[in-house]
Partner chain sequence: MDVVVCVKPVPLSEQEITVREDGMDIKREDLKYEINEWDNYALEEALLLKEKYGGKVTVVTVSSEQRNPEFMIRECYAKGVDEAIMVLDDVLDELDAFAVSRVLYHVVKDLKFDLIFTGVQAFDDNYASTGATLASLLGVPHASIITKIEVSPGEGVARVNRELEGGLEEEVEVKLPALFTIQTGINQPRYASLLKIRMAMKKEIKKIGLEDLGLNRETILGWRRTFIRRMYIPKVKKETLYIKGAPEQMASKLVELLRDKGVLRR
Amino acid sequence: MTEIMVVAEHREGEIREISLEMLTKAKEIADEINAKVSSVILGHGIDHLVEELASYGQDRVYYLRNEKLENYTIDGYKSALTSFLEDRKPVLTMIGHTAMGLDFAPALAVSLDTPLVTDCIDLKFTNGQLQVTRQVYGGKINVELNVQKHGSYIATIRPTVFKPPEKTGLKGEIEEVTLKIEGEFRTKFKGFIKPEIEDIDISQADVIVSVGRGIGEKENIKIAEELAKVIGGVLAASRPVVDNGWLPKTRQVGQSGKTVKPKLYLALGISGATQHLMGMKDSELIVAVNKDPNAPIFDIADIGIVADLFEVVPVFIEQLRK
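With no structure shown yet, could you now provide this chain on its own, in the form predicted in complex with the partner chain?
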């Protein structure tokens, strides 16, 4: 029977959410093409994670156990998954479009000579051919692609697009696969580097005033700072502001920064790149101020103001003070 293979991701003793999100989509596709869904997890000394994964209702969990897979390395994953997937030949291998997934998926696609599509937000099979939807131009445009007909495909899946399934209580079958990983690794894991001690935890705030590229220069951040003070919120930022060194990394909202869900998220001069939206889209009320009416931030905003933030924000502060 054809098989859809989800490559599960785990880090520091926890299964990462994307592994479960992919299961939801995998099951949906499997129902349509009459396939079974399996997960594969790589590591060492993670029996409890394997058991947990098996409780999310899939046909089988393959456990590729090897000391050399204790921490993620491109060499370890590529070597183990190449031989495993060559053997299983799933019709579709799903990998998270994450720091880990986008590191090894292209290498795997080359070594297996399999078509790869990345950062998919939707996918389906039509007459055996894979069709996917992706976002391009910073999320301003969607594109649907046909992937060249092939017996096997690899796709990386954007996190937070699909909802993780409930635990079923039923335990799927677990199959331990022993494999040899030979040769010296060219890439060695040396350790994790934790985020710096925070001046403030923005994920705890009820109100967040967040600034983006549109703030223009460091000096202008004052105006957002003042708004934050008056409205009783904390100051945060999107990536470009932090990249420029105008605010510390602890203030960054988005995939590589903090995920926040405040009661009010005020986005000033933020265009709304996907990586940023991932970190704040579940806020209760989103207000966006941006000059560009086509900025993707307006797609998820509850209240939109198409204007120059430097014209609106000072008046807004004044009126709040009244």
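Let me have the form predicted on its own next, following on from the form predicted in complex with the partner chain.
One chain, no partners, no other molecules: that is all that follows.
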């Protein structure tokens, strides 16, 4: 039977969100083309992650197990997945458009002689041919592309585009594949290096107070920081604030920063450049405060307040404290 394969990504003992997001789209496509959905996870000593992955309702989870796959390397993933996918022959292999996915996906596609399409925000099959949606011109335009007809495809999927599924309680079948990998890899895992300034991961926050050029100067960020503390959120920023050195790069929202989708995104003095909007447009509730009534941020805001943020924010803080 036709099979769609999701390559699950994990790091430091946790399945990454993109792995689950891809399952959502894979199931949607599978229903349309009458296919099965499977995922494949590589590693060693990760039985708990395999069990967790299986609880999200796909038909099968393949566990490619080998001591050499305990940590990610491009050589290890390419070698293991090449032989595995040659045997399974899925119609579509989905990989996260992440640092890891972008590292090994091209090499895997060359090894399998399979078409590769990157940074997809949507996919579908029409008459057996893969059609994908990508963005061009900095996210200003969506384009639909027909991929050259082939028996199998590889696509990398942009994170946060699809919502992860809920755990179903029905576990898919788990098939453990013990691999024999001979020889040494050219690349070796040395360890994780985290930025020293990474005090919080804004991509995991439920409430974000984000400041833009309208904040004026570094000293004024204190008022937004106070609001974030009162409302139980975290402080973030658009690129101009980070470029000025007022907040660290880890707090930047946008295409060149982090993609976020909190329950509440409060934009203060942010005009709404396309690159910034692409990083936060999927937030559940967007509240924007800006003096310019024509600011692009109002096009996607659920609630827009045309006013000086220095007049509005103190009122927010006062009311919230009450």
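Numbering follows the first chain given and starts at 1. These numbers were taken from a predicted model, which means no experiment stands behind them. Each form is matched to the other, and the largest set of C-alpha atoms that superpose within 1.5 Å is called the rigid core.
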Notebook entry, point to check: With both forms fit on the core, has G76 moved 2 Å or more by CA between the two forms?
Noted result: no
Margin query: On a rigid core superposition, would D87 pass a 2 Å threshold for CA movement between the two forms?
Written below: no
Item checked: Is_shifted L130 between the two forms (CA, 2 Å cut-off, rigid core) -> no
Next item on the list: After aligning on the rigid core, report the distance the C-alpha of V253 travels between the two forms, in angstrom.
Entry: 3.8
Check: Superposing on the core, what C-alpha displacement does I297 show between the two forms, in angstrom?
Finding: 6.1
